[in-house]
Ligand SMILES: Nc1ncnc2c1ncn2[C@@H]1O[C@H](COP(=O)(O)OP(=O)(O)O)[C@@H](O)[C@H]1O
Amino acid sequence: MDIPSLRQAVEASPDNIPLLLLYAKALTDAFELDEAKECYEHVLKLDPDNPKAVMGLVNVLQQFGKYSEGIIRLEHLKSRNPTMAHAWLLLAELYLVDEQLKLAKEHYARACELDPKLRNPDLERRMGLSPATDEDAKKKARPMDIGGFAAGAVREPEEDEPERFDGTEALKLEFLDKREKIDFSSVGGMEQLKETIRMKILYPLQNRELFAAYGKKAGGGVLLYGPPGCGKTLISRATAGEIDANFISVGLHQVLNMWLGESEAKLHGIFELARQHAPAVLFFDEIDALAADRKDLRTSAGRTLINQFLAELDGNISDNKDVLVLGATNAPWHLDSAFLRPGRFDQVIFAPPPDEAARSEILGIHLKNKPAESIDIDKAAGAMKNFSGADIMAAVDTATESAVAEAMKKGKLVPISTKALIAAAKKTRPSTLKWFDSAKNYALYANQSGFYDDVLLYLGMKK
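Could you put down the structure of only this chain, in the form predicted alone?
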């Protein structure tokens, strides 16, 4: 099942633990980590010692770099389930990352004792449990080519690894988006954001001499924040289509690596790919996971990655001309403030749920080419207050499924109706409300710089 279907099922049965676990796993696989974390935590409120929920939550915490919290949760799970081999193994990996080698070795040995099938030669090598072969000894450690950060850090190359990180060819097939391009006409509403993007890259590309006279060039950084499902990813793809540029979407799993310096090298390679295929839109979804506040990081490795990211944005390593960097986050309060200074993400834009006019436009886009009778789009949109774009799509899908089911019974085509859309809207709970509960607290009590003024304006709490 896909995430929208699972979300609807969870809304209908919010305390169904097997369903919640399935939903959380799907969210994790899709790297919707904040929502996955909330889902696992909800399971643990219902069943505090559920081992699948604990293991799933720890996997999510790993992605956020919260190793200590993961260790604490796994130690508690292990004390309740002392023969759970996978918990011992995951603890060994966390202790290794946390630079507690003795504990890592002890937990790994116990995991293998409980289940010999869990033996992992790669993990053994990293712990120093496997002796190096003569061939390994001949390989020379080399400094990491990461723009000067973590200078002097070395590691041994993997088998069949090229001599240096290839930042373009090795990534080209993985990152360059080959899907059919869309443009702004495929995105309902968001007019302010569209105009900002046009000013950042479209107009400078079309009027190079004029913008050069003012010392302006195409490119730069734009940070989008707001509730999930409000079109941040869609507008990013549409930007690339609008300017006929390459779209490079970067996920957390495509950057983070356990080896010292590898994450920085991957990030540099991704920026190099964008520079060599400019004009390009470089999109980082859930950017708060890569640009977390350095005060919250316990390890120097996380800080080094952030330093690398800042240097890439500044153009210290190479010119970012004609590269637009878009970042999207549901949790801007977790971002390091260094990313928000001018010259980096110097445009910070709130992407709210669509207003009624935008909802009508989005409904029209989703109903296009579907069998529908004369629908009162405005009336249907009015029934979807506080809906995100994703919520609207889910409501249309529900109405479509109802029409299909009825068509199968009658043996003829049954059009989607206004009544069916309104009924579907009543069954769909707006996903934005929970986000605003959290955002309101930050906007009221951590808003000295006025960063969240747009949230307060949207909520009618500021004039």
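The structure presented is a predicted model; accordingly, all values stated were derived computationally and were not measured. Numbering follows the first chain given and starts at 1. Just so we're on the same page, rigid core means the largest C-alpha set that superposes within 1.5 Å between forms. What changes on going to the form predicted in complex with the ligand:
Put the two forms on the same core and the Cα of K25 is off by 2 Å or more between the two forms. Superposed on the core, the two forms differ at L46: its CA moves 2 Å or more between the two forms. In the core-superposed comparison between the two forms, S13 has its Cα shifted by at least 2 Å.
Beyond the form predicted alone, can we have the form predicted in complex with the ligand?
The following holds one chain only.
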């Protein structure tokens, strides 16, 4: 579509994000860079972490020569989306023009690891790497093997190199979550989990003396496991908002960085940060990356890092008063068994796919503020059996897009319809089924001390 008609459509619905993104992209392609920049910035006001808008904006900034702003924005995006290969690649380019060759190489290597298709001989030449062959790339593309950086880009710790760990300010910047707080009202369903969390931290904070009388403190550790997209990350962030605590979030890529030689000191620093900022929720996302029972890691840091983590968690090192440690994983079977011993995470909780009532709630949350008044939410929820929260969100996106397309044709707002939602649901394969295929085997054959009982219950294989 051409720029004038997009502009017209944007004027008709100025807060329509997908439409704004189309418009901004068209402006960029036409080198209307100032306007494109404005448009992306507008999207980011509406949706501060929108990955497409960040990538688009950085692309424009790059053309203005504003590399540092681009880097800052991308680093932030990357910390939210650690597996977004394109973000790593664009960062590599920016670091390269910013003459930070080492960082450029590391980021390029990670980008190729996440998506081997992103290999770019031209960029490799500019970074002074000898272009790798396709075979090499395939070998190096094993996910999670952070030892497997592509040609020349491995960060080997040098012998006399000082610890990269550099104190609280840096940790604060990297880990303390500054985003606007969300609370449990943004999380559909998960009632039982919400109550468990309240019991561990909210009520003890509110009724200190009562809990003290029973020898109970606020805080502790809860491990969440379950299929991807079912709200583990979301509810962790919402917990901080719910109890008005600080949220300290350690994502996958930060954990992986720890393997690159900053490990124990940094991990200790992170726990200290949480203690200093109590009440706090300290969240380790995809904790299996930290705690994996993996023998193939090239570093021997594995064992000591795990021990460090457990000691911090046990409160052996310092009191974890008013700190709730949450860990989340989609792959509990990869966890080192030391993590699951009693007294570590005091509770291990299964986060199942949303049931029908929860699906209705999630639909309500994601349709809020959209033209969708007359939708039969319960009917749509009924068509989304086995859907994860993320699947539901994707179906809403698809239905929204078709409403936008129609709206542009008609030149007026067209509400999202129940029919479009159900059609979108039919086209989506629920993503949780695959997870249960794996989980079932572990639940049946490796169900030590009933760890997976909840999975069996959910599958109706146990009463």
